[in-house]
Amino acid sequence: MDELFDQLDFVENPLYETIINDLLEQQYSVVDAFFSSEEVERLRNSLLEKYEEDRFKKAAIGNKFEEQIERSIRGDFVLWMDEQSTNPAEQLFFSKINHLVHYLNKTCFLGILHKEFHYALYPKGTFYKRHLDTFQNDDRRKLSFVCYLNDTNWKNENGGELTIYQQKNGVEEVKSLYPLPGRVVIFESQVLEHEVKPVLASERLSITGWLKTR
């Protein structure tokens, strides 16, 4: 994929530059226009179709070497995405992700070589307690990426916000980001602790993933 992009003239991307500046200044970035409303709807329909086919599994904690299900820590259901076997909506999703990865590697030398993404559905009453997106035996995750696929009727009162915790000058700062449809949040996996607050109504839909080094 990088070879394909290298054949194209490199053009500065204002949106990507904003993401980079945000990461440098505050270790996270919030983008409300990464995907169009039509693209979000197509991805939401893809998620719901696969969920109705009973293809999702109860989410676990830990990586594949020490995976365990712990309902007191997280309550979502997930379906891992395979880039080699995708529908048109997912092809577009990965195309945009690959373009972003290439841009980050070319401008910031991040060395991102791998990625992993899954659909996530949080039923009413579920949550994910405070944690870091890294493991004791695997620290390859560089950036965490969340794209919210809730419908246009989603309200803040539904809960399910992403809460980020930062240490600044010895003081903890707390930032809550609501899962508005189409919103993308990117943050440093090994730095920022975060949690998903309880979903109070409806279902919370997203694609969650990680950009990884070697």
Second form
Amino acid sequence: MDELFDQLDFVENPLYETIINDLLEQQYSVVDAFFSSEEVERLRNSLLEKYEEDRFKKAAIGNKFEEQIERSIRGDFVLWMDEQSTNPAEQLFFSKINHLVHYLNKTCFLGILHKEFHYALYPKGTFYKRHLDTFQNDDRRKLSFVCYLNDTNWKNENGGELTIYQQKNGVEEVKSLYPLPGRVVIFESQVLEHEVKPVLASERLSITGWLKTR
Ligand code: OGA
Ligand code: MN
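Target state, the form predicted in complex with N-oxalylglycine (OGA); input state, the form predicted on its own:
In what comes next, the whole complex appears, and the chain from above leads the way.
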């Protein structure tokens, strides 16, 4: 009975449909203004507040539990987020994520059961070398989700582009995406190789996470 009601309730969401089509066609999707400028500002302030409280750690390669610090590979600082947090900006963040996950599970049978998200701060001069998100000994990662929390006067000259690499008919295609505030990039964790180019000025702020199966 619940299922029947669920189906009657179903309303097609054009934004999510675009994301799904992009993922099917090109393995990634870029959505500008997934978060409003007000939401970005609140999340950015919450990131900065925790950073100033010294709660971030040097990012590791490996997952939450098997960390290994390797500065020649990545130089960002991260703080894992807690969905149970009472911080209103984070609650709103997770409610938007859950809404999307619910839709994906319903329309694409993706079977997303778990998720993990962290704040990330890349100081000037840092980067994250080309990689696949599943080399972090976690093959349950299905979709990677990055949202940028830089401020509105972020300049392209600041660097820190997300560069993605794809094979098209045996030829490598390279695309660079600027970390613009409110922009979200979603991609297939197991297939899309990507890199964060060196940050040349300022600090690069983001939330990164993974939607996982099983
Ligand atoms: C990562 C990552 C991309 C970005 O944290 O695994 O690739 O644009 N982040 O921050
Ligand atoms: Mn990555």
